[in-house]
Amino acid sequence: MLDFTGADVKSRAVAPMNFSLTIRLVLAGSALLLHAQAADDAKAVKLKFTGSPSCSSTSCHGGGTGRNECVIYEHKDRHAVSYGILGKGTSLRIAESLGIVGDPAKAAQCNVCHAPMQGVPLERLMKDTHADKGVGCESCHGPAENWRLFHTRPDVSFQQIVATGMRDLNDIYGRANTCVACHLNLDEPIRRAGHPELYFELDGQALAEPPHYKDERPSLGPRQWLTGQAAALRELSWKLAAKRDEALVPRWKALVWLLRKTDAGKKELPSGEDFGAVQTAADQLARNAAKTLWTKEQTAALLKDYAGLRAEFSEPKADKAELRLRAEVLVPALDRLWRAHKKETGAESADFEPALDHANLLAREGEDFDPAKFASALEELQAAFAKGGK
């Protein structure tokens, strides 16, 4: 599987809300509404916190087999070791840059997505809980105060789970929004200091997380790959709405052409510059990709589109960097197609993986990219669908 993380992997949901409120709250260094269920549910934003530690005994999500939750995010999972690295390395040298005295893990800049919990007030910590360093179990599902004792009984259903305080993760566009916040908006002055550029991609995030959960429903690659591209998106657009950034216009143009080439795409997203209307239509996109079932022909077919996009990339006129965008997400896109397709159809391709990964080293060669090596390479790409692709 390929890496397209950017940056560690992070996974947090929040309930559908009004998630430009949300960002713009995360990005000014609020960690509070970040655990929020929603932005407007007052009862949420009071419930305290009991920590990491609370969940993971061996009795509980630390023990063996269908109880090691906490085992698999201690021992294999990024967000474990996201409040870490801001201590070291190129960590400390953003933090110069940015001009951060002291420890970079007690900037809000840098905790606010490396360690949420650290700018939550103490009240709302239960008795003898320490705020988690790095990105745990209720930076994602929730402050744990009224559902922690009783959400593993059998007789309790998931949505009464949810109705005190746990974040419903089963719901797809909201697994998207949560973790697009840390995963795609990063602020101009960190980016200018050196902070790895930030690229989202829900379903191969998602897998490499890795993810200490099972989610066997169908089609759930491409609807998660979906819904997360459309949030990015709503997102990017959001932001160049409020104010046009030059530095993100070509990315946002980027996925709109990537989207635009789905059917649902073509009928939601409207052509033109309207950063508002974008936000509004990317929005219901993912709402309805997180919901909408695909079938293994439509995954097939839209593999097979974008595969064929040699033409696109051969063109003498086009803007060289413009190209280098479109073949970074769309080399996400065929990844995750192609994974989807091969598990409904058990396609196999001597050559296909080969050429993705050829693909995946020439988007990423940032000013070097190269339009007319990339074009090569989809067409090799093409010529395996067609010969072992099913």
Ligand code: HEC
Given for the second form:
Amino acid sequence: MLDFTGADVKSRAVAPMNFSLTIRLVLAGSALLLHAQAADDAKAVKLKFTGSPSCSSTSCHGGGTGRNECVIYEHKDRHAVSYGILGKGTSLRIAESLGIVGDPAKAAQCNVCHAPMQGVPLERLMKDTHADKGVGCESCHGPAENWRLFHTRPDVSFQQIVATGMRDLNDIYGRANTCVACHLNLDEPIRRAGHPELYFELDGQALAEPPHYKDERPSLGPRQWLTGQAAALRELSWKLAAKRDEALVPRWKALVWLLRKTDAGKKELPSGEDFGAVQTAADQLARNAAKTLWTKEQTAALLKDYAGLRAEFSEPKADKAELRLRAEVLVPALDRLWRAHKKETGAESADFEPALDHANLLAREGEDFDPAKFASALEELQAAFAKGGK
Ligand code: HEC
Ligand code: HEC
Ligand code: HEC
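I have the form predicted on its own already, so could you send the form predicted in complex with the ligand?
Complete assembly follows, chain above in first position.
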């Protein structure tokens, strides 16, 4: 498992486009800007964390409406409890079967995602601060040493703040890279030990996080969805390029299948099993997707295409395991596109959402997944879309 000594940080930092890892290193104490070159990295890894309490005074982010980010986080956000659950029932059982001795919150295998600051060397913490429990403000926003005092000044631009180490989460690509680091993929032993399966879909998860910010930019939904899935494909490709893993290949194939049905994916993603080439292409796809606005016609057209895929499940050309994984990524795609479509066109269909719920249940049946049943759920969806979808 990952080890966060300074030496390791530096050697890993040079690996190009290993985002999960780079991000985790960022979380764990360095301020590597993504794809920063080695020289910059050496500088950046020294940045320190100031800890969540330094954000939470009532005149800063712990105040009333409009500056209550910490209050929302403490009371509602699951990231605030991600440390606490490591000491409880399921975690102890998972830890036991992994042979972790002692407190799972102290084990890198768990705290890398659940309590990243617990794994940070002490010299990366500002004087008189304690390592955050849970996934704290700086786990997402970046170590605040150089910007905490400076980021409130009216004469300072957002870009200047970003240059001092705040992560640009306003950039959907940067946002996707942040979330995907913890939400996409578990090492096989942890999964086998009974950890809940992870599903990554940026748009839904960004909205599921209790909002401590507003983001109402045009066509955000499809952009976030596509950027997130492309980032996920890049991460899986990177893992597979480093070492082929038969358990992961079908997941990778399912994502390629999904994304090659989008206009951008068709153009960018090569066919065939060249993981390295797909990694590069998927990264480009994610960067472009973050910036590309969708028209409502484009959203509707892709939704229609995806809802029309019944035959791929009723007369399958792939094996059942792969079909299940295709269903698993198709359903959230339908969900996010439908949501955007409804918002943009006022489309209504009393049948679409129940049909989608049904498809979702079928897609999550694991070993019992039945492609024929899923095909008929898609048929219901297609009919519902044709009736009310506009
Ligand atoms: C350092 C790792 C880490 C990062 C970065 C991270 N998360 Fe999480 N997230 C977790 C963990 C661990 C949990 C589980 C907490 C629990 O239930 O105890 C979680 C839970 C959640 C949940 C609640 C569970 C669910 O699926 O509904 C949402 C929503 C979520 N994260 C969204 C996001 C989004 C959006 C981002 C990026 C902006 C993000 N997370 C970044 C680790 C992370
Ligand atoms: C790759 C990042 C990652 C690692 C490593 C990881 N987890 Fe998680 N874990 C998550 C995320 C993300 C969730 C939330 C899943 C969701 O609900 O969407 C989660 C959820 C959980 C849950 C269910 C939480 C709840 O509120 O119901 C438990 C229990 C858990 N993890 C324990 C562990 C233990 C113990 C370890 C170490 C052996 C570990 N995790 C390692 C990312 C991780
Ligand atoms: C799971 C990741 C995550 C965590 C944890 C998190 N944030 Fe955020 N935060 C985001 C994202 C994503 C945005 C949206 C970025 C944007 O649109 O600029 C955001 C936006 C914000 C904004 C608004 C920025 C703006 O320009 O509108 C503030 C302020 C903020 N966060 C403060 C905090 C504080 C304080 C904490 C700790 C209590 C915290 N955040 C924890 C992900 C996170």
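Residue numbers count along the first chain shown, from 1. We call the rigid core whatever largest set of C-alpha positions still superposes within 1.5 Å between the two forms. Just so we're clear, the structure is a prediction, and the values are computed from it rather than from any experiment.
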Would you say P316 moves between the two forms, meaning its CA shifts by 2 Å or more once the core is fitted? yes
